[in-house]
Partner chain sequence: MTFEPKIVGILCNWCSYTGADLAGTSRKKYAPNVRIVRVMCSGRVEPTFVIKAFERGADGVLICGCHIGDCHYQDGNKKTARRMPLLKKMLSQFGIEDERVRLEWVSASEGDRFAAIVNEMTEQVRKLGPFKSNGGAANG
Amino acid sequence: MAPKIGVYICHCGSNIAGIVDCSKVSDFARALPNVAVARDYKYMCSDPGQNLIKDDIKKLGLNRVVVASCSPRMHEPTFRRACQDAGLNQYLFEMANIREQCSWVHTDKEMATEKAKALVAAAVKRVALHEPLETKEVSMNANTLVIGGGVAGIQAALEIADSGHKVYLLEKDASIGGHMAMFDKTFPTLDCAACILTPKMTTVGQHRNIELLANSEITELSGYVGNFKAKIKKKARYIDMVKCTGCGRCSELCPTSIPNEFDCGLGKRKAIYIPSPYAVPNKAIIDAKNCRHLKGKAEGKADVCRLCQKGIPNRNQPGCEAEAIDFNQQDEIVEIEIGNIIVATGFQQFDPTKIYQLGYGRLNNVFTGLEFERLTNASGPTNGKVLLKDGSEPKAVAILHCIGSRDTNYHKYCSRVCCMYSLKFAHLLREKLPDTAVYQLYIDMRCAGSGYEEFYERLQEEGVNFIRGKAGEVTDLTETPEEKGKLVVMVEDTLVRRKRRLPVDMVILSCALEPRPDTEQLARILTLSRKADGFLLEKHPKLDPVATTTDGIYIVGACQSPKDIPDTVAQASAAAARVLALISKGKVEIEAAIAYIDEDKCAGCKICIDMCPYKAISFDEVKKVCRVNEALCKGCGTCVAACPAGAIKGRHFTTEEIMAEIEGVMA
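Just the structure block for this chain alone, the form predicted alone, nothing else.
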């Protein structure tokens, strides 16, 4: 059948029409070979615009459609559906981008119009060679894997589990809770973090539809949306989880004390310990690196220590009465099958030792934000008392904003939460130490959120001193008697236009949020992309902020970008809704524009296997040829370009179609 093409030029309001003469482009298109009709309209993506296409397909018998408008990534599905609704195969459609690739990047109207004509000619030339393709459907496994047990992972897991579907909640640490479990209060409402988080943690631990995999990590992922297979490494805990009662007797007997990471190293824990007062699971774990018995066992010594297990008989102190300690326990690999994955791995705090002049790690009483969280927490190393390292109370405290954020030397981005948690710290200090002077050193205050600006105004009324200026140095070199024995913060106050020296007893560094160090490894396992700043890349920053380019895998919370708790929880619920929508549908549609291999031409060199970013190609050991998994393939074309034998073709992106498009541009 001869091509009968309809061409539609979108004004996109003034986005395109402000630079491109759309009527001239439609007149040009009308004269192109095989074009039966050409129209221009203000908003082609609107219902009236789509109805133009549908009516012309039905009345004029169009068998090909070209729309020249904005990015195909944004509206190609819209116009494909319009074609389908009118009875035309969706792959007999082609889109020309005359916004991002034309009007938005040019100022010369005449040249922009000529370029738009060339892009339209290319699309018309190409669409004439399009062939109808049919999408396929695969079944959907209703199980979901949530990676990360912080507030984001907890929220997503509960949303899905409460709907009656199985969830595997994977947590790298020994307990869920993440960073929020370390906090004292949350801004701006000053809710107790533990009070609002621990009920959710407990529900997760007891939920019949949630299988909690703590102290575990994902090592391998295969399959595709609806049918993933994940290998999970369950690290040895050296504790029988069924027998352990969480009584804590073993910790009392252990002779080894080391810095407690949950308290940011400010407190101590034993080599056998329960991670936190409200840990879930509330079971002990043995730190193999510091356990005397396990270290001795690795060195070939038969019976070292084991006080936690056998006790101290001569002091009438029995060991673990539940007989839950198992020093022979080994790491275990389990394989699970899931249909969707939600990644909620969170963030890490910027290490301020990189900024030498601020004194962290070399001057006493310079703390990070997380360290101060633990100081003010009732379950922290000082039972909630704000104390200096010598045990005294500070008389003056400086809180330094934007440490590692908004800094071209470290991270250019704003970490969003630093201003607000700095204000929270000031309130806690004024509440617990009313006579203590509190200084906030800021570049500018960013309080965008419900109740955030009001909280800022409240702090101004509480007597907090605000100094607009970024601290240049923290030093213990004093110049005056009142500075003796204190830390001196040197800052330029830009409001009064003079340099100041602030003698204080404590400095709190409001550090940036940055990607976890294992983000790169996780991205490789899950075939995810990362942004320039290291965070995981979403499919679209505005229209699809929780999805990724890998179907069936979603990202939520601070692994995608810095964000506060309300935004994190909202994003987790959004991802859960996306997963539940797929589960309720029961099947998932697979893209038809994918690669295929001509087995007669395939030499079995396996180059395509190594090149495929989606792990969609495998090798048939019997036939000695490569094969494409249609459910995994995204039609990126990498294998097509790499195949030395020309055995791989890309549907909807054939050599003939691409060459025709080039000829159209060059004509």
The other form holds:
Amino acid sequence: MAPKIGVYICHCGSNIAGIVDCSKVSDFARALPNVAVARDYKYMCSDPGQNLIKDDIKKLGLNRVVVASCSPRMHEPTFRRACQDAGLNQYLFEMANIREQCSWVHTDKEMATEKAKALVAAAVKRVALHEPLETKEVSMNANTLVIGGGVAGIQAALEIADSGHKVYLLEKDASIGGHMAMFDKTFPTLDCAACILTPKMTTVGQHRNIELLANSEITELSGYVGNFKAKIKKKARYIDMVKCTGCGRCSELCPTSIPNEFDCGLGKRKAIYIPSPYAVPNKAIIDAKNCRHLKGKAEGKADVCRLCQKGIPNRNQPGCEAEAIDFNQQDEIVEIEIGNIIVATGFQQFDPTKIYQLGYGRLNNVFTGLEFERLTNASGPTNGKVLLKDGSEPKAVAILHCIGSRDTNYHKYCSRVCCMYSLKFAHLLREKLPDTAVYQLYIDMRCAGSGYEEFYERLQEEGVNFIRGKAGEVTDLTETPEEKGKLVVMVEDTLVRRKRRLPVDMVILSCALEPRPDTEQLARILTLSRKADGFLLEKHPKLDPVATTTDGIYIVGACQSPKDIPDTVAQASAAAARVLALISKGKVEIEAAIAYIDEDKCAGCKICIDMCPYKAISFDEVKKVCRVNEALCKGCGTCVAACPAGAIKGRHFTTEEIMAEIEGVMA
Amino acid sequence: MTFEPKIVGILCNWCSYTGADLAGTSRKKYAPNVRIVRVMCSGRVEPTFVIKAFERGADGVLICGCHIGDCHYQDGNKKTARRMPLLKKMLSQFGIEDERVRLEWVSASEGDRFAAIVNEMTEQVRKLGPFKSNGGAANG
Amino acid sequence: MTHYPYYPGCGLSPEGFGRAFDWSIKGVNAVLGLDFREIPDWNCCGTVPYDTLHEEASFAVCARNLALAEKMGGDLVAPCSSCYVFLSRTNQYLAQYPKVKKSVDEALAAGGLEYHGKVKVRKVLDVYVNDVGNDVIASKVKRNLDGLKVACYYGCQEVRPIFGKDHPENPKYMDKLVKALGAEPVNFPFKSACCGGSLIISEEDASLDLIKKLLDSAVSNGAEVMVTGCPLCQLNVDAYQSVVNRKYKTNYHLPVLFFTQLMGVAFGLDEKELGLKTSIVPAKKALAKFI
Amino acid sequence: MSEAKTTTFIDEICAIPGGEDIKVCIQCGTCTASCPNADRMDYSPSHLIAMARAGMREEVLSANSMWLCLSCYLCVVRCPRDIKITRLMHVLESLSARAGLNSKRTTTPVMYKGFNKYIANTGRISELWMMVGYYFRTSLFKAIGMLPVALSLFTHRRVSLKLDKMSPESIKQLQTIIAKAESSGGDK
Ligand SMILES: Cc1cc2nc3c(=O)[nH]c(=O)nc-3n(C[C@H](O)[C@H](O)[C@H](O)COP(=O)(O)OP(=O)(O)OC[C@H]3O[C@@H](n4cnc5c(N)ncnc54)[C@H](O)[C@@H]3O)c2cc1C
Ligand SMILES: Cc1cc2nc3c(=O)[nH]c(=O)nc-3n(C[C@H](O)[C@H](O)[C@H](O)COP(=O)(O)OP(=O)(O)OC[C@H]3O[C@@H](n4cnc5c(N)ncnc54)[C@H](O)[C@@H]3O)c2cc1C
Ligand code: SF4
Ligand code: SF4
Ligand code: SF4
Ligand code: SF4
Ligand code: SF4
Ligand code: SF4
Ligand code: SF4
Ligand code: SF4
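Previous: the form predicted alone; requested now: the form predicted in complex with its partner chain:
Everything in the complex follows now, all chains and molecules, and the chain you saw is the first one.
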């Protein structure tokens, strides 16, 4: 059937028409071979715009369509659907990108118009060669993997599990809870973090639809939306999870005491320990790096310590009575099959030792935000008392904003939550130590959220000293008697234009939220992309902020960008809804633009087999030819380029189609 | 009038094409000399595409893919990189100068970088002048 | 022998106030097997005053030296911190601003020169620590400076404008070198603070204040000598110590040496060759054990 | 103060390489908090930037602030917007001197001018002659105060009456280069 092509040039208001002369382009298109009709219109993606296409298909009997407008990443699905509605196979459509890659990036109208013409010519040449393709449907595995057990992962897991579907919740640490579990209060409502989070954590631990894989990490992923296979490494815990009752006797016996990560190193824990009072799972774990027995074993020493297991019999102190301790446990790899994945791996706090002049790690009583959270937490190392390293109470505290954020030397972005948690800290200080002076050193107060500005005003009323200026330096080199023994914060009060030296006892650094160091590795395993700032990249920042470019994988919470708990939870619920929608549909469409091997041309050289990243090509020993597994092929085309016999066809990206496009842009 | 080179850009869908889109959404201005052809993966690029472009009058070809390690299809770009020496050899047989063909890694967040590469390459090719094919005759 | 083009700058020139730095560098180089070759007929880098009042020409003034060095090949060594900053900065601006490059190229061409931006500018300390290495330096020590308490004073420009290899506020590489000589670097929080050298003539009060803080910190941390790699710092803290004492009623007697002089002492070089006597606060007492 | 004037002053600053940084300052005050001389300045470095952006040309150019900058670069190291404040200070000095507005409450410009004359004439600088020239032009009284320092420098062979000069051909070459750079005035 001879191609009969309709070409539609979009003005996109003035977005395109402001630079590209759209009527000239449509005149040009009209004269191209095989073009039956060419029109330009204000908004092609609008209903009237789409109707233009549908009507022409029906009335003029078009069998190919080209739209020149925005990026295909934006509206290809829209126009494909319009074609389909009018009875045309959706693959008989092609888009020319004359906005993102033309009108928005050029200033010379004439050259931009010429370029737009070339792009349209290319699309017209290409579309003439398009073939109708049928998308296939495969069934959908209803299980979901959630990676990361912070508030984001917990929320998503619960919503999916509650609707009756199985969830694997993967957490690399010994307990779920993430950062929120470390807080005492949360802004702006000052809810007790434990009161709102621990019930959810417990529910996760007991939910019959949730399989909690704590102390575990993902190592490999294969498959595609609806049918993923993941390899999970369950790291040895040295505890039998079934037998352990979480009684804590073992910890009491253990002689090895080390800084507790959960308390940011401000408190101590044992080598065998239960991560926190509300840990889920509430079971012991042995820290192999510090356990005397396991260290000894690694060095070939036969039997060191084991007090936790054996107890101290002569003092009538029995060891673990449940016989739950198992020093022979090994790391274990399990494989699970799932249909969807939600990534909720969160953030890490910026390490302020990098900013030498702030004295963190060098001067006593300079704390990070998370450390201060632990100091105010009733179950923290000081039982919630705000104390200096020497055990006394501070008389003056300075809270320093934007540490590692909004700073080209570290992170350019604003971390979005630190203004608010700094206010929270100020409030907790006013409440716990009413006579202590509190200074907030800020550049801008960023309090955009429901009830946030009101919280700021409340803190002003509570008598906190707000100084507009970023601290330049924290020093213990004092100059006057009243500074003696204190930390001096140097700052310009930019509202009065005076350099000030603030003598205080405690400095809190409101540190940036940054991507976790293993984000790159995780992105590689899951084939996700990252943004310039290192956080995971969403599919579209406005219109699809929870999906990724890989179908079936969603990102939620602080692994996408710094965000607070309300935003995190909203996003987690959104992703859960997306997953549930797919599960309820039960089927997924698989890509039709994939590779196909012409058995007559295939020489059986097997070069393609090694080329395929998805092991989609197998060799037929009988016919001595290769074959593509349609469910596994993702259509990258690497094999097509590599086949010496030219036997592989990359559907929708055939050599002829691409060549035609190249000829077209050069026309 | 200054010589306006024609350059064909072959970009992978996931990183580089998205990066070029980002240059657009952030309104970065760059030279209008590059016309972009989209492929799913830089690993799809065949030497014949490049030769075809020159044959049809291109003065340069720019190939862009995801950074090594970031390939949407795991390591298609590594395969592209491995094919480059072969491609360059073919090009020299056709009398095509090395500087006329560039392979660059551009991620989805590097709109700036994409614009800079286009400008730089346009200038470079402008300096080289229009490409005149020797039809590959000299070396067969 | 490794060769480097060498730019002594006005301070280290034969008539300059920091000539002892030049002498001691040469002495130490002989021991370490380094060859610094003076750029023939170099000119003053112009430093702050020139940049300030003739910003168009200041790049060209620096570039003339770079062009001459480029002909010689190799990394250029500029001992004075200010020369170092202004020469490196010229490289940076030439690369960053086409406008600057154009004007400099034209100016150089008028003088029959050209510069292609290939010269890397480095400090003596950087060459010693990173090209020679502290191990080699330690192996040349003849008189271990055991027990000598040293305040390593880097000054502001040595490490600052991101050209350096060390931390811009808490540099350590001079401390490590001093340790390699057997001496003991003391805690000295002001090690990269400014001495006010560039304004000592016109804004004396401000500068004296800064010098006093330096002396205070070094002496209270037990330093017996201060060493530095900047001729301006050395001049300032040495020559104005008596003025500080007069103004603040203090009584500092802290010898201020070039670190190369200290190296020379450890290598057993002759006191004269090192120009120890050019120090105004005498170093004799502090170094008595070693010379 | 008209808005047109506002744009002009900013343009003037941005036209000098390095001056354009002024646009991205977020007025955080880190530079001032770090500056060893801020307390002596008429306006702190960050204040000066704000005034410049507000188009307060005369006030900015007649301030002593930039002349008190020690070129210690501490502000540059710490500025969260990677602004080369030190360079900006030099830019303002240059504009101030050209406009003839330089502050009379600091003698730094006089010193700088003397310094630069040496470069133009001999290609190199002598500390001693520069000091002599400076005190001669500013205050003889101060010079007397500095006599002991000068004397001690002299007795320790730290300064010399001789001038270290380049060869006449090289001086000529340098002068040609300077003349060309100033005439092409790429920066102005
Ligand atoms: C000091 C401070 C105070 C704050 N105070 C408040 C407040 O008062 N109110 C508020 O709304 N917000 C506050 N926030 C922000 C809040 O912490 C975040 O919004 C929230 O923690 C984000 O939750 P998340 O689940 O995305 O990430 P996280 O809490 O970081 O949880 C991520 C989880 O994933 C796990 N994980 C990471 N990588 C992997 C992997 N590869 N495999 C398996 N598991 C993995 C981690 O171990 C962790 O359990 C504060 C932040 C800070 C730094
Ligand atoms: C000047 C301005 C510029 C902005 N620019 C940006 C920007 O650049 N980027 C950005 O991300 N955000 C921007 N925003 C914010 C953006 O507008 C909102 O985030 C967004 O519109 C919110 O969408 P919505 O659907 O919740 O509400 P709306 O857009 O207000 O839509 C609500 C709809 O509900 C209908 N409706 C109301 N009541 C009833 C009823 N009782 N029954 C039936 N229908 C009802 C209304 O008619 C309306 O159609 C901007 C906002 C403003 C004011
Ligand atoms: S390991 Fe044993 S002793 Fe320890 S918590 Fe579990 S049951 Fe109790
Ligand atoms: S073996 Fe000893 S060190 Fe190890 S966990 Fe048990 S009691 Fe602690
Ligand atoms: S939220 Fe506030 S403290 Fe945090 S980076 Fe943004 S402005 Fe700075
Ligand atoms: S109300 Fe709007 S304009 Fe004002 S601070 Fe909030 S976001 Fe900014
Ligand atoms: S590379 Fe081509 S010819 Fe070789 S086995 Fe694969 S399809 Fe067949
Ligand atoms: S196009 Fe070829 S290489 Fe790519 S996934 Fe499909 S079969 Fe594998
Ligand atoms: S430190 Fe930088 S951003 Fe902050 S006020 Fe100074 S110049 Fe502006
Ligand atoms: S360089 Fe100048 S402005 Fe900057 S901190 Fe030093 S003295 Fe202050």
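Positions refer to the first chain, counted from 1. Computed from a predicted structure; not experimentally measured. In this text, rigid core is short for the largest set of C-alphas that superpose within 1.5 Å between two forms.
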Handout entry: Per-residue C-alpha change between the two forms, G300, threshold 2 Å, rigid core fit
Key = yes
Handout entry: Core-superposed comparison between the two forms, C626 Cα displacement 2 Å or beyond
Key = yes
Handout entry: Per-residue C-alpha change between the two forms, K58, threshold 2 Å, rigid core fit
Key = no
Practice task
Align on the rigid core first, then pass along the CA displacement of I609 between the two forms in angstrom.
Solution key: 6.8
